[in-house]
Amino acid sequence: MSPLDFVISLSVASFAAGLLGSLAGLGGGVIIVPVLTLLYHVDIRLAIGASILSVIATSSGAAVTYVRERLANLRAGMFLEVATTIGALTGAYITTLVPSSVLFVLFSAVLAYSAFAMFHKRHGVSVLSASNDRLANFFHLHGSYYDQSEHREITYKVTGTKLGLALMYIAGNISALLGVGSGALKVPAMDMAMHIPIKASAATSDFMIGVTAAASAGAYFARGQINPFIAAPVAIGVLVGAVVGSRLLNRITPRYIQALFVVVLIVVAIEMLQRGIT
């Protein structure tokens, strides 16, 4: 494959990853890393470095629309970012100690867990009308948005903030270790542990992932694990896909988003596990 063909095909694949990542709150990296390692045979650490930049692009492209449409919960996002940023800095250090095969297996395990969790809760959690969570009430983390598919205003109360913070720290670690937006953990955590509706969870996840990725991007750059020839088309493709996906999210019913989320995660988890154990 010529360099031009490589750039074009990678840009197209990245566009698809950004589109899917934006719709599901994944950040695109969950697709980009398998694409680069399985299809283009890029070293997993270089793939993670490129994915880190794509995650920042996804967040930048999608967050504007989500904030304008009031889908993203800004207060909850900034509150949870404290834990994810600390986790990302921790993960950026740990990745230097972990062999590639372990990264593949870990990637597979994270995706498999997320797929199971989302399938188990595929009908969505109930929206709370009241919350006794002290942190959520003190910081006013509750929110609302207008659901275009249901043609009504959705008002929800947030709970489980302590569990949410713990899960976000783990998500930050995963983000730095695997180069993903960690939406695979953030979305289920907000949806199931904190009772934030799936659309608001996906939008808030996309809003958060750029900060999480930026916390670890410097470490990858310093170690020479960001190749511009790979990272540039990935970032551009993912950015365009994220912008398109962000405009579609509020027009799609939640159960379709969750079904798409589960199918993609299962397929990718199997592929990454095979790569890790062979």
The other form holds:
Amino acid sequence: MSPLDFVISLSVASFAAGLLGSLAGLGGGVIIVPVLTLLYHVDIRLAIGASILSVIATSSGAAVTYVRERLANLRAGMFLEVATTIGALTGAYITTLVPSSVLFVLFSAVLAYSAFAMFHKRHGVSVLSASNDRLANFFHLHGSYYDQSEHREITYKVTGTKLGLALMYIAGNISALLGVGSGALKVPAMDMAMHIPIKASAATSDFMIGVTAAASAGAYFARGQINPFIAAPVAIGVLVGAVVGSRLLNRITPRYIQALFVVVLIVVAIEMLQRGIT
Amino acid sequence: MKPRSVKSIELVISLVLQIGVVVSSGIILIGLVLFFYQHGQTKSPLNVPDYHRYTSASYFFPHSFKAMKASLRAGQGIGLMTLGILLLVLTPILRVSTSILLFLRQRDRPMTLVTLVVLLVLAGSFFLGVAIQ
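Output the form predicted together with the partner chain next; the form predicted alone has already been displayed.
Below is the entire complex, every chain and molecule, led by the chain shown above.
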């Protein structure tokens, strides 16, 4: 394959990753790493470097729309970023204490549980109209957005911030370890623990993952894991995909987003379990 | 009073992200085109190398600020790609910095503090990561 064919075909694959990533609140690293290693036989270290960049590209590209449309809950996102960034910072230390195979298995168990729980509650999406969560009230984390598929304003109250913070801390750990945005953990944390509607959860997760990824991107760059020749087509493809995807999310029925997310969760859970066992 | 001010914050942050995305992807794209031009892809289709030459673990590319500067000074496409990639990485950091200023202007002390902590941890781990290597 010629270098030009490589750049063009990788851009197209990255476009798909950005599209899916922006819709599900993920970084697209779930797709980028296997595509690069299995299809293009790129070294895993370089694939992870390109993947961390794809997370930042998805996040920034999608958040342009999500923030403007108020689909991403800015205040809740920034509040939870405290936990994810500290989690990313301490993640490197934690790895020296716990073997990574244990973390992989643990991570996949959490994902499998989230998939199960999300599948279970797919029919009744409960939006809270009151909250006695002191943190959420103090920081005004509640939100609202105009849903274009239901043609109405959806106002929701946030609860369970302490559990949310704990889960975000773990998500930050995982991000630093695996070079992923760990949106697979962030979305269920917001959707199920904090009662943020699924669309707002996905959009807020997309908004947040860039910050978590940027925290560890410096190390990846200095370690020489970000090869521009691989990262450039990934960044461009993912950016365009994320911009297109972010314009679709608000028009899609929430039920489909949840179904898409359940499938993604199961795939990631299996992938993580495999890495933990082998 | 509140909804309007919140909305303006959202518009500013959205604009900051948009600028970061457009500028970085523009520079990456120019770098990529320059790279192909410099590596003679356009001239002789018979001498086209396999893409593995540029993607193998042994291929050298700039991965420090110093090497990037040297590559940029030499007018290399790969240096421009590296610059664009770094700008893309800095976009979320710029977004957090902007929100601190916006919350500060609104006299929203709790959220100013929250975003300040995020920026400190973020900047700390970014530069720690660069320095340790």
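Under this definition, the rigid core comprises the largest set of C-alpha atoms superposing within 1.5 Å between the forms. Please read these numbers as outputs of a predicted model, since none were measured by experiment. Numbering follows the first chain given and starts at 1.
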- Query: Any CA movement of 2 Å or more for Val7 between these two forms, core superposed?
  - Reply: no
Check: Once the two forms are fit on the core, has Met192 moved its CA by at least 2 Å between these two forms?
Finding: no
Core-aligned C-alpha movement of Ser108 between these two forms reaching 2 Å: yes
With the core held fixed, Ala269 moves its Cα between these two forms by a number of Å equal to 4.8
